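Below, in structure tokens: the form predicted alone, a single chain.
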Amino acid sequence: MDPQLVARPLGSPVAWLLGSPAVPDERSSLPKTASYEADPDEVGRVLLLYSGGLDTSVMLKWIQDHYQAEVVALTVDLGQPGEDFDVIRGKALDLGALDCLVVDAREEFAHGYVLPAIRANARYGGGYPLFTALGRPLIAKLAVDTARESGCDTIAHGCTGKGNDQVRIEATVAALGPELRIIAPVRGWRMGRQEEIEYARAHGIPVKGGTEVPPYSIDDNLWGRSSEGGPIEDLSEPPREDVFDLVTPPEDAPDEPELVEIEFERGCPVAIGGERLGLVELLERAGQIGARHGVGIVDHIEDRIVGLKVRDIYEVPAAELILTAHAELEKLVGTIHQNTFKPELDRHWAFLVYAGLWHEPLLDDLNAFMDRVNAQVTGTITLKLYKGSAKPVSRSSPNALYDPELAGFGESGGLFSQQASPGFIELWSLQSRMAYAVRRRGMEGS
């Protein structure tokens, strides 16, 4: 054991975690503030949401030691690039897990979570396309299902007390599995990254990437990638080059633009570049094309639901292409009233998902509206990709509310008579003209 660890005072987080469970500091017995939180004597077998990273690997060992509990690990594949799930499973078993179940949830994620977001043009705060927020309720649902199947009484996650993910996961578990208890060790022990590394070293837990503290906290799936923390927190500085792992910096993107056709049927993307693909493969292809052209970098100041304002760097090439094209097609087939009203509902849809309320009945109501509107969203949008931008340059739809004869400057056909305009203008402006006259008289009389 590192002699520096032995020299730490007993009240420090690492000394408490390394020492006997019989001599904890006050953090080992934090009072419950929610009915679904687990008391130590209620915990027998734990379903741990396991990523293979530092937090959840430390948790896997810690739960066994401090709760004297069995642990079943669950790892969910949402299209995270570069992950070796066999290695993750082997690591969990080496650390004492009874089992580590790896669930390929890419299809369910794409169709059940990303597709509703596409139909709602979902971007929280105007920039964030919700890829993490969409993944968490699915992960929590799978956790409830797996906990029941494997005889677990408690679900454990590695979220901190500062983020939104704790809300998304716990709200979903509480809704779908009210009989299950929840523990969140990272939120309770409040260890820093370096202290977790020291704990891992002392207990023989492999640390991905060595013992050097990574500069950023990363999360990714097939809909996007986020980076936060470290140098990103300095608002006076642009993001460093080392933050980008998915999208080519726009200045390094190809010097020639590329035209990309995206075809939709009832609001669902079905083809890209003239090739019909399944939704998962299409999203992956869109991500590759957009990333090559530097499309989808979002430097975002975000209002978290826990009250913090944070800066995140998002790399979302697939979302940028698909959402841009979908919104453009929806605008082509919608009436002026739909196109004025729906964006307000889109924003509220995005807020509910961001806030972890996937099972809020209002979201179901909004989804019914989104599905109804998207019944007409069939057609093709061509985007021009060039050094970070993705702009619509051509549009077609059998449901387009567009007539080139009506839109032009020549005489219109039978649907519209230009001679009717004066009467329309007089009636359309009537109340505004009356109100202006009344207010003007009031100002002259004062």
Contents of the next structure:
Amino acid sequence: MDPQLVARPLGSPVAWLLGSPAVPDERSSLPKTASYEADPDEVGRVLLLYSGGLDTSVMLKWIQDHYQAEVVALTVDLGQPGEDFDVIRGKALDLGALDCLVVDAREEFAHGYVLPAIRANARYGGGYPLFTALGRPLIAKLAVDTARESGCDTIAHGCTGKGNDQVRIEATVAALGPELRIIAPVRGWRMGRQEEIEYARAHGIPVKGGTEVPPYSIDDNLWGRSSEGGPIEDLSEPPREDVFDLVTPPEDAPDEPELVEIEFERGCPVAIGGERLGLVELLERAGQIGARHGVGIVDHIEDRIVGLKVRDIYEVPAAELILTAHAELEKLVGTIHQNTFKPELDRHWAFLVYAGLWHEPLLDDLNAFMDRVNAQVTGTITLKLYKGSAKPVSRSSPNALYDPELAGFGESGGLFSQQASPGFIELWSLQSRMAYAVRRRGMEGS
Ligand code: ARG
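Could the form predicted together with arginine (ARG) be shown next, to go alongside the form predicted alone?
What follows is the whole complex; the chain from before opens it.
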């Protein structure tokens, strides 16, 4: 429960929602609520998921002070642009970490996490391509591996108690490392942003941006970037210009449209603009091309799994290009039955991943289905990029179910016969016509 809510006086508008009287504020006196949470005196050495930002830097010190524990830091490279991992590592060591490991996980992220999402056309809520949700289970898996290798008994992360990320990380750790325990200090330490900055100052932790409190909570990797919080929370206002970091505002994008060809083999993008590239490079290239044309800005109201609604500003140029082209190609090679059925499973896939259930067996079952369908998804889609839009304008595939000759459009004795159409219509409409007649009879009789 959000401690801020608990702390409100009784009789406040939210008291009835809570169903129980307000309890004293002392968070540390609360018993742990899940079996995998660490008892403070059990904590010996902590593996901290470290981004180099304010929260996790404060945590690095705070854990050493409050648990008298050693800290090993882990930083994961998922292709977040403009990050200097040497600087992050140096900062962790300065703050007293025993070690700071930097893992370049871009290849594994692209092939093991983003590619299945492409094959499942994954956009949660119709707009969010899940880059954060895809990254968390990989980060948590690497945390479990590294904790074991470095003799840690506990994993610490910097997620708040309000979001989805805590669910994704803890669900994965609890599944893969049942012997490990978890602490999430930000959930309980009751410091606001300003108090954290004061704590940082007092403990010699360098704070980026001086006294300016950064207005947004940012997360990014090679599949996209999100901004939440601050002025974005005012739903009645359009996003401020200072939110955007990746994508050119569509109105400032080039006046000339650009055609870009994207080639797929078995649902995997293999070439862009005629150049064959490895998946990581290809996704980065797609992001650059899309960003230049103002493509991939999504202003999204989202249902979090913890019950809150949130507004996110997403910048997802790579996902916009690749998912648009993939869906178009998949439609071209699928039958009417496959094309009406698969989007339902795609939605379910996106929900499970959004909801942090990466190790749910149903996801494996769905992946088997996605792979099977995608065995046909080979060919090329050309997109026209222009001032924020990416539209398919040409298509080709050896597996296309679009074959004028085979279907015999021209009465040439192909598989399709126009003479057969009236008979088809008679039978196809039979039940509907009967129902219509029966209902009309009923109305006349009343
Ligand atoms: N709303 C998105 C999600 O739940 C993005 C979260 C971004 N995370 C963050 N710590 N800012 O996946």
